[in-house]
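Below you'll find only one chain, the form predicted on its own, shown as structure tokens.
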Amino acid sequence: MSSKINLNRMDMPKQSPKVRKFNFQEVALGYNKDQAKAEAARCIQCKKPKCIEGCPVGVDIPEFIKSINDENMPDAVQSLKKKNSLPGICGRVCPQEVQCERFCVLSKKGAPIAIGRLERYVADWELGHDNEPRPEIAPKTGMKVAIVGSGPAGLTTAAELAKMGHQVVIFEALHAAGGVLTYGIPEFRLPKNIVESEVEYVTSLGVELEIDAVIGKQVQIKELLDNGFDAVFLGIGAGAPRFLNLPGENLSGIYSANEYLTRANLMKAYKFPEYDTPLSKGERVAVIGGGNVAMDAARCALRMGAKEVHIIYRRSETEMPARREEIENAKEEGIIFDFLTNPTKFVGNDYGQVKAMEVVKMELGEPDASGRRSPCVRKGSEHIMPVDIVIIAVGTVPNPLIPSATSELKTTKWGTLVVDDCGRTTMEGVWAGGDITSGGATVISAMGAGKVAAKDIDSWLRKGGAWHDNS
């Protein structure tokens, strides 16, 4: 490796913590042209790039980075969008540090290329240049596919199938498209205009979008297949909250992270009273959990006006599943981390409002099945922590609406749908991917599952499909 290679990556400009903790504007400001070119110039254009192997959707990373360095932005856009229909989203929320960037050869001696930041730069550049060429659309096949859910898996599957020439209709239960991208991830981390622009790109490929369409209630899966659709893809996520089942958990002022973030994001409580969505601010807020959702909820609570926000996590910082970047941002903003701490019950006042919770201190024992050290209670460590808002962010489970209404769909003991390696469910003509099959995972892994399913759906349809044989 040449000594001339720059092993220090370009920092991402950000809002000052003293300013950003009082607003919902995007924290990371993105590279300008010179910064992006300087970062792109660090790429050594490996002959056998390992970074591509770390990308769940197979983006040709060196190719789009070279185009940035060559100042050929239209080619950068085309290269990126060959494999990724949602680059503006992925560049902001994907955990590149454990995927593509982990495989970058520069990480052996310095910092890896900031692949995610460059991806965001390309996507944001395209937003300001509306006349860029669109991908080729194959001749119409005359076949029709229903996509249930407009999150990352659904949007990706829809885009891929549309490019293959199929007629595609997305059914979204909520009043806005985007799934978890819209209701779950805060504006300061993923601006909604970015999500809207990515959805518009997918619909520009010929995909139809129907909102307020609750499949499994208004219409059943079998009805879709009996009434014009040749295949169905389920990308309905895992949007039902998981709770702790502790005494007092039904007190007023205790939210699931799903409800809290949906009110704050999709229903725009942060713009109250412009939007008439109630959401308690709280003086002293506790968020239970250690993932990205917990970070999002805590940082939302701070911006909503809480004077003090604690993240309660039963393991140490080393075991936290949240991205390092999000943990650092939360710390910079003044979020208090109570590690090796776990709630045991919630205490209310005479009006049924939470006023405190009992917590215990934990110690780490041997690793569990996930490889993380199991937390054990430290005897005699019980103490009371005053709080007036609690947000439970300990994971999600699939909504049982569609599986319970569709006997042909088999589920696991966790409520996820049973699928094979191609995303085929146990119901003929129906595929699934994303969190509904994996449980809570990443945006890019859901997109990867969508691409796999789309390829298999296309192959199945072109061969006639068993569903057609039975019709």
Ligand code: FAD
Second form
Amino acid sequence: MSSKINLNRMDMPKQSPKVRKFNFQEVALGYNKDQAKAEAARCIQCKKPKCIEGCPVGVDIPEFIKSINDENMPDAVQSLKKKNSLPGICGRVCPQEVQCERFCVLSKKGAPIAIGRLERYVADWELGHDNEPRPEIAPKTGMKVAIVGSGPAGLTTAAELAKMGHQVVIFEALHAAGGVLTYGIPEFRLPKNIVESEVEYVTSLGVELEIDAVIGKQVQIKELLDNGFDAVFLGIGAGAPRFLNLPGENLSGIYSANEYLTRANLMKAYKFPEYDTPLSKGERVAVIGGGNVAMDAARCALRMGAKEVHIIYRRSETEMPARREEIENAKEEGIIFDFLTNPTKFVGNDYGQVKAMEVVKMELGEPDASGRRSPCVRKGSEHIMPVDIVIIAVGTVPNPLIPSATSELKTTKWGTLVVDDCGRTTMEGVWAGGDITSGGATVISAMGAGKVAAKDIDSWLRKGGAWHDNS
Ligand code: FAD
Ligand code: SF4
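Taking the form predicted on its own as the starting point, write out the structure of the form predicted together with this ligand.
To see the whole picture, the full complex is given below, headed by that same chain.
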């Protein structure tokens, strides 16, 4: 390692905005070997590495970075996968800037180590090499666990429990595994071959996957427990859309982001006619919201062929919850940001198709409960904005199917499942974690919750199932 500290991080090559706005291929191209080595060489291998404290799954960050610097890639993979079964996904979509990288000591004086980009480099190296790092798998326990949902929470819990020697079956309602990683986040941010290869890694640990299995409808939780499963983990996400409840919201051409992104990604509308999924292109598209989902929907709409795409957000850019990197990418591609703007009603044509939106301008007042300054309407600012597609991306709520079919499961007023610190629900033998308990959050927080639950399920099973004994 170099003795002089280098405070400048290595840039990540990207497709040019002029080119990428017309295709669905990945925007960020990843480091090559020299770039990864140069970035890894900046890490000063702290004796007490703060970066690990910022990682919700506790990856030994300096260890895997040292292996990159030593050009020992099999060890780098091994080190990462000890704690994280989905590194190619996390390296691409985790908000490292508020996690591990925020804690990196170099961030005090310059740019922190690009931990996410290095993580991605290691995962991508593994994809292109015949490298099979086998994690240690404990002797079989004879216990069987059902995991409901194959998003990051379910996949992580499944991988951890399989490594602990339990027999694990994942039940997934859709026809493909991955949860939001597959149906929500677009190909240009998270290629689906990366998700598929990381799902394959989880199944290679011995985890069985049953797709098209809607639990709570075809089979109830109690039936799983009565028919051979010793414990159940619910990683069912928060995938039901939230709407604005404004006049005209039922007009044709108005989509929830959930439906729009599912059609575009899971159902591959962007490959029409190869895939027979209809999705209106639109000339002038408005996306309502300011999070990652809104950015993804807007950038999808642009790539689907819209002439003009607006993000309509009721606060200012400072309050936007989307990752900075994605806001910058969207701006570079020509997405128009209408800050401090809010819709009040939608107007249709004679055929029931949306043709315009009435919007008002907003001003920021005092901070609300979330700590962000709350927006107030500026009087007399109503005006009409012509649009032919509207995508509503103002958040999601938990799908009520399993909670409503299972009276033993208590929910909060937001519809999330009530759990304790170990992920135990109010129903004996049933754990939950990820968006179904936190509400819409992040991939890594769902994975972290899965790890906590897996550890508790394992110790509970080994003790013979002593409920609410956390000792
Ligand atoms: P999910 O990923 O929602 O998975 C739940 C799974 O359970 C689904 O596959 C669902 O089909 C299945 N399921 C539900 N009910 C049943 C049932 N009854 N029976 C069987 N299966 C069932 N986070 C980031 O960290 N970075 C990002 O850049 C980012 N971008 C995002 C972009 C979009 C468009 C969206 C929607 C979210 C984004 N997030 C991002 C948030 C992140 O994806 C979620 O926090 C995370 O996926 C939650 O994981 P989960 O496993 O709890 O649930
Ligand atoms: Fe390397 Fe930064 Fe972690 Fe220190 S805090 S070990 S410099 S990544």
